[in-house]
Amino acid sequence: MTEHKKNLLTKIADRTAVVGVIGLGYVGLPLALHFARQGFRVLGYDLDPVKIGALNRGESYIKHVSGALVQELVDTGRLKGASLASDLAEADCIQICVPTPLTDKMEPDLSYLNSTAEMVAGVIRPGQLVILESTTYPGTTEELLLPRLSAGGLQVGRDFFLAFSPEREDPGNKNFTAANTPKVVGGVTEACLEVTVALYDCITQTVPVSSTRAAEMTKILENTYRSVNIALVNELKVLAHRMGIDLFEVIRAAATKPFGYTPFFPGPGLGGHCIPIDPFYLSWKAKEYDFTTRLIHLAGEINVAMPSYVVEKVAEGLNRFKKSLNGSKILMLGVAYKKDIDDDRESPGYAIMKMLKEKGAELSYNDPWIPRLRPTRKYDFTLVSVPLTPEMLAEQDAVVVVTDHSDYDFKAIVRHARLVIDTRNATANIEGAAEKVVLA
């Protein structure tokens, strides 16, 4: 056992290791909190001064993350925000949780990861552990991070340690957190794996795999599995509507089978940072091996097409009243990609809004979790959430349910709205809904 490995394992065991988390978003902030709760001193690094300022004041800027917990950990000195790269030199264990989006051509955009790799390479010292948590294609850890971190002469597995452990954060899920969700871990060397397992064993159960590539592929499999199955029910939803069959009834009936079936539910399209993006990382990498991931591409095409299908249903509903999309007042209910969170990353609601606006609709929106729309990589709607009053609902030509937040009173929405386009089956079993609702 090398001296660096021995010292790091000792620090991890007695909780004197300093944990650094780069990227304090929906993955990084909860991860930082979990390590701080286990007694580690945590440095949270982010380029956004608003996040760092809020963190150091003991405030949570993510609604489903407890502000009281943030305050407690900041007050006890176990959690601190940092905005200088040099601060990371103090960290014994650095976890990278930066975005890995797609370009407009549906190819990996590794600009955030590249800049982070250069930053860590500038501060790395003997005895440090670096873990990539950002979802990416198999090979990223060893092809992108390793050359940069070892360029100064440090040897991986002896002087420093490098691993990949995919994030498994599910924003808003109250049943599963980093404390009870097993963590897949792959190291560049056996020593890298050992120290990484030791670190994550402090907060949860670990699942060691043979390599960083296997760990990277594990995350891609998890999300591709969901993408393909959601594409299946999205396609069946379109067919079921034409056949006059309630697909949600069918899914509930199929879910009674105690083996060989897992229920997935259709919606307006895919959202969040993982499922709409990660399968395309694997498809892109597969080209190096002269392999075409046909099923992944097909699933992606189906899911990407769902916002267009919703717009078609809006037009169909307006036709009942001899109205066109052009000039119609349309209220969007929800822009978060799923219920009861303030996460709007890759939300299908934005694609729906863009198409409706291009067709001349007058748009407004309500989302109790997102009071103001922020510019994204693709969209820039300068809108503020409007009050959801009976008068507001009655003024609209159509109300489109994109996110079925628990805060919404769908009985009242159906009662006061002229027309509801329901993409989430949220109005099922509401008396009188059949005459006012178009299922999309």
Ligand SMILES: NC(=O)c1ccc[n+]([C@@H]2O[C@H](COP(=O)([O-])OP(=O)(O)OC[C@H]3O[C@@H](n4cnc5c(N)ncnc54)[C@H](O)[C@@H]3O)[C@@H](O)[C@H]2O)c1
Second form
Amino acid sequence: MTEHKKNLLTKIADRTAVVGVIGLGYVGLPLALHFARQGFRVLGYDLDPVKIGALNRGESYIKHVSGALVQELVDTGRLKGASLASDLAEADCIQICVPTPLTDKMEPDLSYLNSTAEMVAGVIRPGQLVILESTTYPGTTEELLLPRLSAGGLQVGRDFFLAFSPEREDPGNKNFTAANTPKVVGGVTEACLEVTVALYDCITQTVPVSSTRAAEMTKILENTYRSVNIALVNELKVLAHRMGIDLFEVIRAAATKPFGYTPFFPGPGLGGHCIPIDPFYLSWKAKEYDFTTRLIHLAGEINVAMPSYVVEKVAEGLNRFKKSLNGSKILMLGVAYKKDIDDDRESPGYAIMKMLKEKGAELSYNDPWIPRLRPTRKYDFTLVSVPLTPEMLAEQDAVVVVTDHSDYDFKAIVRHARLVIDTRNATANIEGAAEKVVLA
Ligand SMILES: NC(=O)c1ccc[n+]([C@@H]2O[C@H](COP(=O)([O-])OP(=O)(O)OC[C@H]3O[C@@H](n4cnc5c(N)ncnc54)[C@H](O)[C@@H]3O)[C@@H](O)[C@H]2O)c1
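For comparison with the form predicted alone, please write out the form predicted in complex with this ligand.
Let's see the whole complex now, leading with the same chain.
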């Protein structure tokens, strides 16, 4: 056993290893908290000074992450925000949780990973373990990180250790956290795998695989599986409407089969930083192998078309009142991409709003988790969440349910609104809903 491996395993076992987390967003912050709770000293590094400032004051800047826990861990000295890359030299184990979005051309935007790789290459020292956690195409760890980290002469598996372990964080999920979600791990060498498994064994159950590429592919498989199955139920929903069948009832019935079926539910389209994006990382890489991922593309096409289907349903609902989209007052309920979180990235709500606005609708929105909308690269909305009062609901020509946040009182919404377009089946069991609700 090399000296570095032995030392690192000892430090991990007795919790004296310092853990560094790069990128303190939806994934990195919970991960940093989790290691700190398990007794490690954690350095969280982020380019965003607002996040580092809040962290060092003991404040959480993500709504579903407990501020009290952040405060407690900062007070005990186990968690600290770092704004200098050089601080990371102190870390024994560095975990990279930076964004992996798509460019406008739907290709992997590797700029965050590239700049992080350069930064880590600048601070790496013998004995360190570096783990990539960001979701990415198979090959990234060994093609993008390894050459940079070994450029100074350090040998992987002997002088430093490199692994990939995908993040399975499900923001807002109260049943599954980092503590009870198994972690898949692939190392560049056997030694890399061994130290990474030792580290994650301290926080959860680990699932070792034979390579970093297998671990990278595992994450893409998980998210592609979701994307394809959501596309299937989205397509069937459109057909079921035409056939006069309630697809939600059908899904619930199918889910009683004790084997071979996992329920997925239709909605207004895909959102978030994972499912709409990750499959395209694989499609892009597949081209290098002269391969077209047809099913992934088809699923993407179906899911991307859902917002226009919702807009069609809004027009159909207004038609009942002899109204057009042009000039109608429309209230959007929810812009978060799923219930009970403050993440609106890639939310189908924006695509729906953009189309409604282009057709002349007068838009407003309410989201208890997202108090204001600011212009982004893709959308140009500057709006403040309006209070959800009976008067506000009654003034609208249509109310569109995009996100079924637990705080919403759907009975009251149906009672006061003239017309509800429900993309989540949130009003299904409300008496008298049939007259006012269009399911979309
Ligand atoms: N959000 C999820 O539910 C989820 C789940 C599983 C996996 N993932 C994956 O995890 C990764 C991170 O996602 P996220 O949702 O946490 O993103 P995020 O945007 O919430 O957080 C990323 C953080 O990285 C910081 N950052 C960017 N470049 C940096 C750099 N060079 N150095 C230091 N900090 C930098 C940003 O300021 C930001 O705070 C992505 O690859 C994503 O696909 C996300």
